[in-house]
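What follows is one chain in structure tokens, specifically the form predicted alone.
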Amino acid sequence: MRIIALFNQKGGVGKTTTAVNLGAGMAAVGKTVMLLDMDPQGNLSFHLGIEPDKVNHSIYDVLVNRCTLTDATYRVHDKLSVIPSTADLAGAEVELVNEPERELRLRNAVLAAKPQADFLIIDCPPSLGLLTLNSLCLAKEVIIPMQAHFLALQGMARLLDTCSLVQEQLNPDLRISGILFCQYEQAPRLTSEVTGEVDQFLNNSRGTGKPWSEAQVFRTQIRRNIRLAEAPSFNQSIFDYAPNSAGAADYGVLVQDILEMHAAT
């Protein structure tokens, strides 16, 4: 199984929204997804239509110790489950503040349920809190999303930085193995500079054995593109809402682009 968390500290990315597409790509191609809301906003189990006051059991109660993993587990269809998050994930990190292990909750709770899938995919909170440690501890991969913007480089380093003492210290089999641009527009000056600056980065880390060391900018470019905007407020993936715009043929692509990547490995 194929463990990837979505991370990014900065909110309104694209996080969300590439984990939903991406695990409803991938279940669209034949393979079993399992997706993992880790934000207490809750915005991809809303996206698929999981709404709060109709959920029993969350990733919540799995931290804290009051279900298992596959008691809050829901089945979208055959090859696409959910679990959800609800506004009590908020208070998970004051709960277990004192709890031994706290940052290995996560990674503990599926090793115990050992789910049948292909892809984990996790949607990371827009923070560096206990949640997205939980996260990373657990993840194989990582992929950034991010925009074409300036600040988004700033923030990157801290980022980096992040995954970096995690695989020192928690997850020695931490990488990032890519970055995405999400919200992207060709025509700006600032685009191709920022792209080519981070291009430039990744190249001059190979061989430095850090966690991004093998990273690679995706081939694809997630377009700004209404449709995206549009389709979680009918609870459909893009490829159910509007299969021929330019938002599913951006995700179809990235798809094939991971599908690839870990044929190459």
Ligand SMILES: Nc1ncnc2c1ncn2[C@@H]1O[C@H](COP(=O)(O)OP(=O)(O)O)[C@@H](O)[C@H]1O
The other form holds:
Amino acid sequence: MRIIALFNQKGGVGKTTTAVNLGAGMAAVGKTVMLLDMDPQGNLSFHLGIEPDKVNHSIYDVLVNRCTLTDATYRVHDKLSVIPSTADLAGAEVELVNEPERELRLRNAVLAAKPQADFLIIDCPPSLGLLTLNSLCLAKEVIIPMQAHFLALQGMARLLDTCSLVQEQLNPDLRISGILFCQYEQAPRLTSEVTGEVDQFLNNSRGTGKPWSEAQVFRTQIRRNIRLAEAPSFNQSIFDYAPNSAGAADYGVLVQDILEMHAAT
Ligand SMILES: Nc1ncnc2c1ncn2[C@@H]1O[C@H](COP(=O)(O)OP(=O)(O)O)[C@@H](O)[C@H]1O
Ligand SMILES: [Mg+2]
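To complete the pair, please output the form predicted in complex with the ligand; the form predicted alone was given just before.
Once more the chain from above appears, this time first in line as the rest of the complex follows.
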């Protein structure tokens, strides 16, 4: 099973949009996919039409050992399931603070449940707290969605440091597989300056053994496309909501990119 985390402590960069559409796209080509909502805001759960008041067991209950991962798994369709979050997930950060192995709760729950899926895709919250730490302790591949504007690189150092620390101390398997530019605007010079800077940074890291030393900038860039912003209100992925849109085309190519990438099984 490939375990991919969408991680960036900034909000609004495209984590949730990418988690949903990457998951739906993988399912559409026949892969079995589990989506895991680790954000207390529950945007991913909402996008997939899971209403908080109809959720009996959420990822919060899993983390506090009130149920198994299987109990909290909801089937969207044959190939796609979701482990939703609800607002009480925000409390887990505090509730678990004195618990042993608190950063390994999620990993232990997944190891115990042994889900049968080709992909487990984790939508991280926009923070560097315990929920993110649990996500990074479980993930093998990290994809960093990013917006190509001049503040994009702000916060990169902390984000990379976090991955480095987790890799050294908790999860030696952790690798950053790529940077994904989302809400991409064609043409402006600034955009190519930012992507160029990231490219250069990654090229300078080759062979360093850092978790990003083999990372790439995805050749697919997700263009800004209003259909992607509309789809959540209809509880549909971009492939169902607007199959002929630029958004569907871009996420379709990303699915292929990721399938071709060496699987860090
Ligand atoms: N490529 C895109 N084009 C247009 N709107 C987008 C695109 N990607 C994301 N959005 C919208 O931008 C907002 C933030 O995206 P989201 O995926 O929720 O970010 P995050 O999960 O990182 O906070 C959402 O309203 C989403 O619908
Ligand atoms: Mg989000």
